[in-house]
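Shown next as structure tokens: one chain only, the form predicted on its own.
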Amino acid sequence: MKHQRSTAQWREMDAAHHLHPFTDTASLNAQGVRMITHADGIYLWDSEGNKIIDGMAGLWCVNIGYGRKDLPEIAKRQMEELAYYNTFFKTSHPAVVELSHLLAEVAPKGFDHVFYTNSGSESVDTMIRMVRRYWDVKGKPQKKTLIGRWNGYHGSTIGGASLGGMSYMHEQGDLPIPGIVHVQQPWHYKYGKGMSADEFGLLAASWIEDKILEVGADKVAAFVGEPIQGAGGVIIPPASYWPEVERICRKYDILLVADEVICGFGRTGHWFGQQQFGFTPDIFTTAKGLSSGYLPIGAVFVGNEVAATLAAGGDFNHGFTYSGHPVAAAVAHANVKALRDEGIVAAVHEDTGPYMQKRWREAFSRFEHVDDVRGVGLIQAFTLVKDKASQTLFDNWGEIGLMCRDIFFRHGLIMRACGDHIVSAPPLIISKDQIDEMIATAVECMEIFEQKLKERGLA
């Protein structure tokens, strides 16, 4: 598509009218935005013609890659046939029914029911409503408290931001809301020094049990966590963690909820992160990879026992104008079908995921100020450290990370800084040659980064 405006014109218009998410508006307007104009596969192009490797799949979401021809065509056909109708008032439509049937096929056993939203944040808020309603119907209305984790991320709505453990979000808006408490994250590198991974996993799970006993098991409704913390820096818990968390939840009659918004639909090489770590939640939330970001849609997968309980309780007074939107549902159906039938998820598990993890560790473990090199499937990270031997982190958490991220950006590679964690999650269709290209660019950037540390006296 040929564009009629210049980059300068777009920047001026953007600064005049567009308020960006999670942004210092004054600083951005002074600098000017980067205008992305088109994309294909794992690559983006900006308005100046620069080709960029998208090492973050947008915001962890473009699993199927950019530039698919089938998804826009399906959206067009659905718009022509039924552009919109709601799923209220005893009504449904073919697109949402077909999607629901397909999702029940790819979901772990016991998840035959889905509730539709428009985003991960809405999925999380929906889940909160479901969890509390579940216990009402069970005759235990006092079970209302949800336990989240510090440095967890569950979206930016009031409920999701409260349940997440990001203090900078809590500082704006008097959060968290009542009925939400937090425990420490299972970050072995920082909190488990001197312990084996399995020992630390059991210790981190025990913090949940401690919180349950502190609040009172008769008041706790659910524990909620991401299988892998995404925006928290790709914190991968030890193998012992999630099975022990599940045991604790069952012991105290507490619902276990997995936030699969990032891990879901193939990111780890399994369809869902819970399968990677060997646990079974009662509910799990999704969005992002459900449509690979081609249209906004989210879904809450509800375990059969929870769904039956909610159904027995009469009306569930919750929903959205666009719950199960026909165009979004049709595109999501085609996306999920392609992820399955084209072997994309299987390839991450068997081929490109293992290759990425091998190359990632080989490439970055050698750097003086990189440690805790980690990943699974096509989600990976490393942590920038002041001193490897003592596992000492840099002061002013996040400043060094942003400096590193900016070097990547200037060299045509999008990776993300979450504090001083450098993280990556490219489209699942990335090839081995493209992994090599991405790693080579990242290594070059890290060499520049470590030299800059020395020049600034920070090394």
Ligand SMILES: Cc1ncc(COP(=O)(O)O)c(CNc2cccc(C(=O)O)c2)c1O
The other form holds:
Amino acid sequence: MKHQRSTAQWREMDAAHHLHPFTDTASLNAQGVRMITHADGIYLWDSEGNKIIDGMAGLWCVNIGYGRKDLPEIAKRQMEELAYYNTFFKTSHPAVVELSHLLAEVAPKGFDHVFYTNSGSESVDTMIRMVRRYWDVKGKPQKKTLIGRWNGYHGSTIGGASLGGMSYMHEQGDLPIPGIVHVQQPWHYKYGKGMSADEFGLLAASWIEDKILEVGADKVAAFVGEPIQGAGGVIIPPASYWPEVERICRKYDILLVADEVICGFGRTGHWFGQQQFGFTPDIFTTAKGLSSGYLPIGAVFVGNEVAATLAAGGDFNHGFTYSGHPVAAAVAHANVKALRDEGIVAAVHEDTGPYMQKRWREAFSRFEHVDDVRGVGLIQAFTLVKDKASQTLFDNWGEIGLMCRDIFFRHGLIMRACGDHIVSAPPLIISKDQIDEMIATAVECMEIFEQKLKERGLA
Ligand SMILES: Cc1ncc(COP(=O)(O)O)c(CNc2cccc(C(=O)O)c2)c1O
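Just the form predicted on its own so far, so send over the form predicted in complex with this ligand.
Okay, now the whole complex, with that chain kicking things off.
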């Protein structure tokens, strides 16, 4: 595509008109944005022609990789045939029906119904309303409270931001809304010192039981968690955690919700993160990998018992203009079908996922200020630490992470700093050679990082 402006002109216009998410506008405009102009496979190019390895698949979402020729074609055809119609008022259309049928095929057993949204946040807010409606219909309207986790991330809507456990979000907008409480996250490295993984997993799950008893089980509607906390820094719970969480939820008759916005559609090497950790939720929320980011769409997978209960309650008074948007649905259908029929999810499970995890551990465990090197499938991380032997974290949590992230960025590699966790989630189509290329670049950057720590007297 011929670009008609210089980087400088774009930067000036962006600064003049565009408010960015999660951004300090003044500091951004002091340095100017990086204009990403096109992408292919796992690579991005900026307006200066720099080639960048996208170790984050956009925002954990471009599972199928950039530059597909089929998806734009399908979007074009759908847009020409039926660019829009709604799914309110007893209408539907072929694209959303075909997608719903396909999603029921790839979903774990017992999830035959989906509700559509435009984002992960809208999926989470939809789930909150569904959960409370469920208990109304069950004749237990006092069961309203949802339990989330500190450092969990569930989006930026009022409901999602409240359910998430990011305190810097709660401070803006007087959150959380009533009826949402939090328990500590299952971060073994920080909260389980001296305990085995399994012991800590059971302890972390017990915090949920403590909270249920504190609130009163008769008032608790659901527990909500990401199989792996993504934006919280790829916090992978011990194997004992999720089965115990499910046991506790069943014991107290509380709905179990998995937020699969990041873990869904192959990220862990399973279709959904719940399958990686061996638990069955009652509802799970998705977005991102559903369309691989080619168009905005989210979907709430509703367990058959919950769906039947909601149906018994008559109208569920909730939905969006673009719920099941025809073009987004058609693209999502093609995306999911390709993830399945091209064996992309299977390859993550059997081939590139294990390869990445082996190379990631080999490459980073040796660095003096890196610990807790971890990952599963194609989501991985490590934590930058002041002293590995004593497992001491750096002061000013997040400052060192940003310094490290900027070194990657300057060397043509996008990885994400979540506090002092360095995380990566590349497109699922990454090849073994590209994994080697990405890791080699990252290792070079980590050597520069260690040197900078010394220069700053931090090492
Ligand atoms: C688990 C989870 N749930 C809900 C959302 C909200 O989705 P939407 O953004 O589509 O409304 C998310 C989104 N996750 C997300 C979004 C933007 C940035 C980052 C980051 O790690 O920097 C992560 C998420 O990771």
